[in-house]
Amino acid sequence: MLSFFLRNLDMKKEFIGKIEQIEKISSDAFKMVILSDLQSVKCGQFISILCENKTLRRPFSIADFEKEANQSLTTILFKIKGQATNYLKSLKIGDSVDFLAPLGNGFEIDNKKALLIGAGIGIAPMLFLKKELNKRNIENYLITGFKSRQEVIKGSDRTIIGGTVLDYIEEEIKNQKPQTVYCCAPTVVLKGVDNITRKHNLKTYLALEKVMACSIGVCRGCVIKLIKDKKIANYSVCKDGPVFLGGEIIWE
């Protein structure tokens, strides 16, 4: 059944890419750059990689994307969490990577001053978004939080070490005066950002971090509840998201 759905995915395709770069960028995070025939992606979308000895693929946010003639370079960031990410860590430049892309809906980019928020590996799609906003000359400011100095991934305008980035959001809203907010982080941070930005009546895009099995909406393993038009319904993070509007998510 899974192969049937893969054959019928709209604008999604299986790619065999080649690793162009892999390097350690913090105490527990790695950067991987993949050369492939992937033609286009949106900020906030992700790829799903086939890992050795795993039936189901593993999802990774896109941290950068650059076209080079008829090919492209797709960058992901990953933390070592288990067998799959240890497998990725073991790969070398020139090794092949089997992945599905582009997956998910991605961010809608408003032509408005933006506050970007990331926590931990949630910085990945924020770096891609920041680069795109800069290309469009849209003013933006990225604040990120990490548990320790050793875990910091570079690229932010402000980095919070220890504690929680939530403690600084009110301050940054006051200082930066954003019109739109974007965030990718663990659930506790997303929920906090949602509560804060609703209080300030700010349009907010939240990219959820969720354990995914199929990554294409078949297994329904990453379902959440949203409220739209005063109606509550189930949505898959992988297919309907991972980006949702603030105020729509029913937090468990």
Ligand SMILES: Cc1cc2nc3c(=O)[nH]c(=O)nc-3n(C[C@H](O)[C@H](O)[C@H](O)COP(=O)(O)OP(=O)(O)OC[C@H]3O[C@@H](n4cnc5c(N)ncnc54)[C@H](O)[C@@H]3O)c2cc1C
Contents of the next structure:
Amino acid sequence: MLSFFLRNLDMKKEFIGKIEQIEKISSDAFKMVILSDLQSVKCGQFISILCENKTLRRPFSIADFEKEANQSLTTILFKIKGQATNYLKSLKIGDSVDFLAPLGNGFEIDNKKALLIGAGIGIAPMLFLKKELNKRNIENYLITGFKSRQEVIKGSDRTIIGGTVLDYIEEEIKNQKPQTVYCCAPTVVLKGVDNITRKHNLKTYLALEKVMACSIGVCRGCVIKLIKDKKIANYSVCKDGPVFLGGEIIWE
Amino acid sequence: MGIENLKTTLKNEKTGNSLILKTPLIGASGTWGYNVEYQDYVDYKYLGAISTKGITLEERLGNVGERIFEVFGGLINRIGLENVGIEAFISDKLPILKENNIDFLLNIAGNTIEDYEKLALIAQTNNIKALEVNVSCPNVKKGCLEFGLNPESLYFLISKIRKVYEGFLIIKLSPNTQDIKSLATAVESAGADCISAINTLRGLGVKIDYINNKFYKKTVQGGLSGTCIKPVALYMVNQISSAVKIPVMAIGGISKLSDLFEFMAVGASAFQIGTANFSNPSVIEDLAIELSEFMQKNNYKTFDDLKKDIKNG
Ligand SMILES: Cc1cc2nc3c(=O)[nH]c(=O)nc-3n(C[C@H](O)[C@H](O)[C@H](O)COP(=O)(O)OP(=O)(O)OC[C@H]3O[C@@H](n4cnc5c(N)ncnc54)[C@H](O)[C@@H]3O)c2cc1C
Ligand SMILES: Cc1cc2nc3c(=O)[nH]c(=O)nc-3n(C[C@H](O)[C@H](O)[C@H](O)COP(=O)(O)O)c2cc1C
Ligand code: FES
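Show the same protein again, this time as the form predicted in complex with this ligand rather than the form predicted on its own.
Everything in the complex follows now, all chains and molecules, and the chain you saw is the first one.
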């Protein structure tokens, strides 16, 4: 396997991109568009950004991706949390961003009517997925939930403000009659969706979050337990995930 | 020009045992996986070796709950030695290392002396050239740390391993001790060929959130690593290299060229890089190129020449 040593440059996964656009999209979230040599991505994959004074890179879902000649534009949406996201917020158009991509497995796309669920910033990968489903003429419906009107990020078919989006899932399953469900949200919502869709026997893809160190599957810092064929084993959210099948996750 | 000038040999003068490294830069255990995981980021020709994830006799799933806690200049981990176990390592991981000609140190950990003996015997049987014995993992309830903190038990353990394993034997020491010199001396007299140090320091991460007039506390106890532990590592490597003649591999917070120089100044013969890979996955390649270029520019033909000059500087 000598070819292994001739590192294929197309395979390179570390990029220095340039910020093309950065703007506020809600009371506490921003959109950042990065121009880079990244060649292709899948919906549900993420990038991992090096942030000033941080030992650990920070993962962000890909919210949009467009090829531009030999280069591409990658969009992320980020919510202000702590130091890293405040650092990202401080960046300006033209600043460079060091990121690893594309990371993770991404969503499987079935040719079936889909219900998309996002809570808070979990809308980010759903917007990308929705665009892709539309492109492929796959019927879909995106429902999202936000804590307040100020926090709403646009792009959904239905937006729930206050309360929890979980309370509306049964209703939308009845209305939309989806065959596949996708969800990105905090753990409580993911868990709730997992319970509901299991009852309805719906194929469900859940995008999880865990604190990551290496983001390539080696450190085992981000593992969760899955049960497959009655066997329990560890899977990394960064490499085996972040998307897992409903019904297989053992919630901590 | 290439990086041939980085080639170096670690040698135990007493036994004649040696380890040839293409470069003195090694991926530290637990941060480099088992074999080719970094191939999208690093050209492996720049890598002296990989130290594998710590391998135990049986497969382990590791700790439940949060495993990573970031702190300023580093992180606390409590992975708990999640690994595939020696059997799967030999059958699934080793062939890939061989196929790709990747030099490696098999890093092992156990609960009992018998565990270590069995693992060492398997390494011997499989003709594994270098063994790194973790006697210093702070993240598991019993086992390795207990051996690693007492000179007598450490001597006993290493003598047992030495009896069954003939290859290059490296002992990885814990910094969580009052007396690193006695540990190092015990390691040397028990017949080990090399000492690597340091493993992670014991640490506690605490996060307090104040939400709706209420405090929420989160704590993560585990091993501290990263740039913040470098001064401790420098101290330990200095102590160790002044106490023993066998070569010392420096570990702890290494991320840039000046770090390599600093560790050489206190007696290090090679370097392991851990946490720095997480922020810069090509750090080892970058360091190899920078080190090699520095040597060419300043007329150092060999790494050993450079080491000598820095040490005497
Ligand atoms: C696969 C994945 C996709 C994500 N996609 C998005 C996204 O599209 N938009 C968005 O706003 N956020 C996303 N996140 C969460 C985002 O990574 C965190 O909000 C961010 O790391 C916070 O960093 P901070 O320094 O600002 O805050 P901190 O104060 O450091 O942390 C706040 C919280 O962020 C999380 N976090 C911290 N460090 C890490 C880390 N190294 N890895 C993962 N999570 C961490 C923890 O839950 C922590 O409690 C995603 C996380 C994962 C795992
Ligand atoms: C996530 C993680 C996992 C580790 N796992 C092991 C291990 O299995 N065996 C071992 O000997 N050391 C392990 N270590 C310790 C490192 O090999 C190294 O000694 C330590 O991190 C200090 O170096 P650094 O500051 O460059 O990271 C681990 C460290 C980290 C951060
Ligand atoms: S972050 Fe290291 S295994 Fe996922």
